[in-house]
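Quick heads-up: it's one chain on its own, the form predicted alone, in structure tokens.
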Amino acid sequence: MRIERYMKASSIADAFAILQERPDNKIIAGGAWLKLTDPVINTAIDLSLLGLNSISEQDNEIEIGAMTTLYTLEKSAIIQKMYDGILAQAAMKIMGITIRNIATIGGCIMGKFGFSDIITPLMAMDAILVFHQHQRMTLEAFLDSKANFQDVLIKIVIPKTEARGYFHKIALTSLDFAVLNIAVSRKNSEYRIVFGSRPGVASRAFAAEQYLKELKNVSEDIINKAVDMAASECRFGTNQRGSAEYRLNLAKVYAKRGIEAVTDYEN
């Protein structure tokens, strides 16, 4: 890959200001991933000076600056506590600590990647995005979009709220990317059900997630169908790291895991 340019904005205006200049001038969020984006960028842009990686509790939301890093959210109390700590838990799996070092939860979002760690637990905990010019938005309409997003993302914010949480990743080593991630959440009635490197990125199981908050009482059988609505309507592919039929198989066996985790249920 080839930089022509490298800018480290003074101002997010300046930042957004750098980045409509041209389409191929993009945001440096960390760099971790870079080499799996454009080959050639004409003007690289830094955050790194405006503050954006610190991660804050407000009354009624938790607030993470696009820059915070996936080591920093690894070690936050605050994120440990939400969810169970399925976010600090999925930045715990990625690589090696050189890495979690530098890649940053903005830059994991604003990727798209389909083997993200990230963006699966995030999805579960209905996470919000915040920009400089765009109206907030949810991180699932981000990613439905298929416009080119020149924009800079500031901050990440998450509800405040009681939930439970559970994360899964399956790798073939625990340096490499995931075979399959896996993230179930229930707040209150409310259930989500994600599945992450599938290997498009992350989708949830919109029908399954519904035949589990109409019913007041969970059983095994119940579970064992919500399993498999999920395991169907989310669609699993082949590549390098596996088959689609094992990762529909692993699926089915994590989805059942995971649900029955934030329900507590017993057999």
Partner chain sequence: MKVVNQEIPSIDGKSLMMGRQAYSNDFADTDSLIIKVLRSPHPFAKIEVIDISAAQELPGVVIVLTYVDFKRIPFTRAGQGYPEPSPHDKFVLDEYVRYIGDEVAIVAAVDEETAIRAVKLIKVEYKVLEPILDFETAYNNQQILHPEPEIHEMFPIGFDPKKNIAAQYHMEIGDVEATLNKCDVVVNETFYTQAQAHAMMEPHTCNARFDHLNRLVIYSSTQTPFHIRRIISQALEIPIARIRVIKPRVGGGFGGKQAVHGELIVASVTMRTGKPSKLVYTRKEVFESTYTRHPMRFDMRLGAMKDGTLKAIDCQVLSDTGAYGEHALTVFMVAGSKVLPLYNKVDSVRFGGKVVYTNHTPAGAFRGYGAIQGNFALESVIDVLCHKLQMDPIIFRQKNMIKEGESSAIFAIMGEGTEGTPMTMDTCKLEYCVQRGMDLIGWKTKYPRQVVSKDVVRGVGMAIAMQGSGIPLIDMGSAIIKLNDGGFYNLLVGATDIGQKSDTVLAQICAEELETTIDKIIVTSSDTDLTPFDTGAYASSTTYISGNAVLNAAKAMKSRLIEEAAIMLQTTIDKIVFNGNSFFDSQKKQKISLEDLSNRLYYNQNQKQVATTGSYVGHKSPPPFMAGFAEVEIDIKTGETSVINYVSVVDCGTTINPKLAQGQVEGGIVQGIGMALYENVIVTKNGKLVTNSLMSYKIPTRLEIKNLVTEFAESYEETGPFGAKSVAEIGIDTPPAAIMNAIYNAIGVRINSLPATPEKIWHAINERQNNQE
Contents of the next structure:
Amino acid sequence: MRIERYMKASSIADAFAILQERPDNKIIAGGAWLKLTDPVINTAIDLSLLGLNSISEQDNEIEIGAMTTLYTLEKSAIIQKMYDGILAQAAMKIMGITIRNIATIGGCIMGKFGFSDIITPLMAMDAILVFHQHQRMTLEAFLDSKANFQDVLIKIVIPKTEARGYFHKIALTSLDFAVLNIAVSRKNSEYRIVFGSRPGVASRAFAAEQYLKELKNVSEDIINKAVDMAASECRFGTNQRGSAEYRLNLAKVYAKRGIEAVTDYEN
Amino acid sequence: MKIEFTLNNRTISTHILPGEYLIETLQKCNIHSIRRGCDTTNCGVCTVLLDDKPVPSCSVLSAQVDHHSITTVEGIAHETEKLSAHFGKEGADQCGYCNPALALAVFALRKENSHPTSTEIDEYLVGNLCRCSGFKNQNKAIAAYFEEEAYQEEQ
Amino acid sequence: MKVVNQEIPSIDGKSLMMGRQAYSNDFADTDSLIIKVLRSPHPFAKIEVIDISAAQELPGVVIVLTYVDFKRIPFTRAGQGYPEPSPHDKFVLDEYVRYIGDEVAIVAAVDEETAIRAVKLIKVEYKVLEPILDFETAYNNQQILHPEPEIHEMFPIGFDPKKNIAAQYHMEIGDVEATLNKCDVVVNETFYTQAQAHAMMEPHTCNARFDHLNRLVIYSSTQTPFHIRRIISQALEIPIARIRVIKPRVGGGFGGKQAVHGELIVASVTMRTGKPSKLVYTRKEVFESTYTRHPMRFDMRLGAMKDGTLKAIDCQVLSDTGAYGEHALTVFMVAGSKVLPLYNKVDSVRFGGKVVYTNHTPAGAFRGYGAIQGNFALESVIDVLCHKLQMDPIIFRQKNMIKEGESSAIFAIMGEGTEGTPMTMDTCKLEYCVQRGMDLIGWKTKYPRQVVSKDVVRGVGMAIAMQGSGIPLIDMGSAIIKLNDGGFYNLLVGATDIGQKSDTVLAQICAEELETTIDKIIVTSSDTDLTPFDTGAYASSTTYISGNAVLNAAKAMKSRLIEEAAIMLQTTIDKIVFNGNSFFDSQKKQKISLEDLSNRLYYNQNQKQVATTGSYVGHKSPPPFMAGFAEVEIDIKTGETSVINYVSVVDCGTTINPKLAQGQVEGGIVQGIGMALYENVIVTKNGKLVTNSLMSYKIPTRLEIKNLVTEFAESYEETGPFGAKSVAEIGIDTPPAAIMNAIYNAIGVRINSLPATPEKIWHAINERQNNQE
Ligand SMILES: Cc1cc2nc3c(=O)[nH]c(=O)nc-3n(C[C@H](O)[C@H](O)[C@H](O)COP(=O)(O)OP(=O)(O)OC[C@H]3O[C@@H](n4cnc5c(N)ncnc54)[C@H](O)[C@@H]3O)c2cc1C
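Which structure goes with the form predicted together with its partner chain, now that we have seen the form predicted alone?
Shown next: the complete complex, the earlier chain at its head.
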């Protein structure tokens, strides 16, 4: 990586100001992904002194600092509990311990990676992003935004709730990117069904969520119908890790398993 | 730019390029145990302990370790020797190229969890690839090391 | 036995884990020029113009070399004995480039950054040529990949470059067509194997400098230091006496470091600049620009009688050697010669085919060396036949497989480039291996399948395999043992420890014969100036061939010591008893310790150096055998598959070091599982390797490997050192077939092209369902 200048920001405002100075000024979080892209950076902005690396429980929300590492996430008792621990499980499925000790949740989100195993569960948890300039913004709105975001992500906020969750990553080996990942959650009758690594970035199956919401009881037929709706609503493509056809099949199989899991449905 | 960090309990003050990676800085400090394996952060061969946590030295910028502490097997020779004795007993050592890195990950695991199950060992070490051993003799050696250390501690 | 067959810790494991200076790059001079190589972006092209001026002018660049700087001397990088059975079809640099990653130009600069920048400044105009990327269209294609007139074979191997053939061969015993016509059941299947990557953890690395005698000294992560020395001398016309090749510790090879790769480049740079230089391959270069396993197609036909008697085997092979013909003939031959004798009772057997050139990364040696490919095809089609015969595949094998005391006509006919060597199986514990493996896996209760849940099914499958122990009458090893004052020994071997721990095994053989302990044997391997000749670490030869050489040297040392002791004790040799520590004269009731003897020999009395040499060349190649049993678990909705159990029962003769032997087998098993399920090789339609990093090429991790059970059969090979045969390659051979057989037994679909990825299995399940409907 070519870096002209490396500086440790003294405040978020400071980081933001430098970020705004030039398009080739960049925030370095874990640096794990930046290394692979080998960019030329003018000023590398280090956020490590700003205390953004912890998880805290507020009255109505869980706050995750943008610099929280994946390993901290997976070991956090709070994260292990909420939504049956889907975010912790997702973190655990990413590479080995060495990468998880440096890769941050902020880096995972800001990259908008198609393969992301973190964005998928976060979307199923209605995560909200808090930026310095853009303030609060839903994860989905951020992913939809086309603009090049020269902003500092401060934290990720998840509304506190009693909810069930299911996460699964399908990959060739434990150290591979997902062929597909999926998160399903249920808050009472409110569902989220999210597919990631399609191979495009995660997307939600709104119609299927709505369909399930309107029903009182689930049955095999209803689950099958919801699965079909979900799979036809989301687009699946082909890359070296799998064909669109295979991904569609995985989406159906695991959406079904996911819905069954969050509804404790057994047939 | 100038950084200062602790390397195996020694203070190192050195000039680095802002884009320099820790593996390069350590090699300049004559550390042989840290080696390149893959260039894409996939093999684990360059693992070091950063404030006691295993990290890939190929992906951590030297600038990031300013005022932090780095440990390699050179700094924990006694512990490494004990682990290597178990590797020897189990025939778990082959080409040895990945072994210093693997040893550091084992020591980090022990700090976190002194009685890991075999699944916990596998999960913690999964990022440390090995193409020689078939893994099982390694795992037996690591389990034996944990057992012996736990026994010693109880005494 | 006190030392051999004991679980002794390896002699170097501890210092390697402690991070001592040990591998090639650790010995590079700190002021080495850094070398980077400009590589071809085209699968096939002619360099029309190459302009290096901008690169040369960049401050810090010391030398830039292109094909015009090299005399056209065709050679082969294969790293085999001389004359090689591989065609001489390669130039150090050529005006043609034949695969993406082929060498175009060499840059040496004062640091890495400068070298990388200089590479980018070289301007090349290519005339892009139509490549051949589908190996099934290479033969007789109008595009000829090697039109250059200088290239040649060293002796007849069927080399026919005008037809894109690097090598070809045909043999038939009996009359296959006639036998097949008489059979009750005939099966016919086609199989494909992929260009597996070695993925050793240490990338290829070498460095060079001149020593105080102005000799070229090269450290290299090689499996064949003596061949490297010879090839450098031949290809660069440097007198061989001016070259010294040192192999320090090597971070894994598996065949991938048998050939010469960067050594010619560092040698060229240091020769021309007078400066030390080093080249460390990037991982991408390891994937794209070293070697792969030879991808192969097998057209298999088997014929049998209703009672399960196998009558005929027809095995036709098409092998893809890539851009150059390294190991083209021999890997292909082994696909027959170390596979077909497993079923030695057939009336007729035919083997033949072609090895073709394509514009892919060249293929070369890789653990298993053809046997794994052939084993996959044969052991899969055997199960197809069993299914048709409605016969348990184990009963079929027990009836038809080779047994102790038997032979196969194939041994005499098929060698590696030359004729073969007739052999009877003096040790063959296959029957035991199969029986024991059946018990360990629980075949009786698990065959063919068990349903775990609505979506999950388990199945078991098996395969048998054989390998060799060196190449008879070609592979040679030697050893020198030197007695030191203080009564300890140096063991100098050319045999190449590349992580298989051969230094330890050879020290054990030496210590056993000299009745001493392993700490008294100081092993040095390998240094072409200091250690005696050895062909190198390949063909499963080190324990058997180099081990026998060590044994011979140790035997000679023992008699020399007894002679010297007899002189010291003023008696005759027949009166002397030696127990490893001391020499006793039973009649005169006197003794002298080895330590005293050695000290007197060097300081006080009758002074002389005691050193002995032993060498060995095999007269046969006793095969190790094994039975491998896989238990797989499959999600029938998604095709996701894992091997939950793998049982190996191996006959490798005496295990010199049982734990290290287990490590050899299990390391091989895991690479075999990788080839069977995970190691997908993807190439774009333009010939670009997509899976060119450890990020995209997936080798199994410790989480994929669930349970391995490895046992050894009691076995003693009379010709081997203390009864040993080889154990380095046999482990890799069975997983592809055993796993495919297990998948078939679980869900009734057969995958004939490797690897069996979940998606492939899922497609096969769908196809089967569609056919049933
Ligand atoms: C070999 C490898 C394999 C991987 N496999 C997977 C996988 O299977 N699944 C998966 O989900 N992920 C995977 N990842 C990605 C990993 O989990 C991280 O997402 C990635 O490394 C980015 O995190 P980081 O902290 O290192 O970010 P960096 O590399 O430091 O930064 C990434 C980007 O985010 C920006 N950024 C970071 N933090 C902020 C902030 N607070 N505000 C504004 N911008 C910011 C940076 O400027 C940069 O553009 C893999 C990574 C590697 C290296």
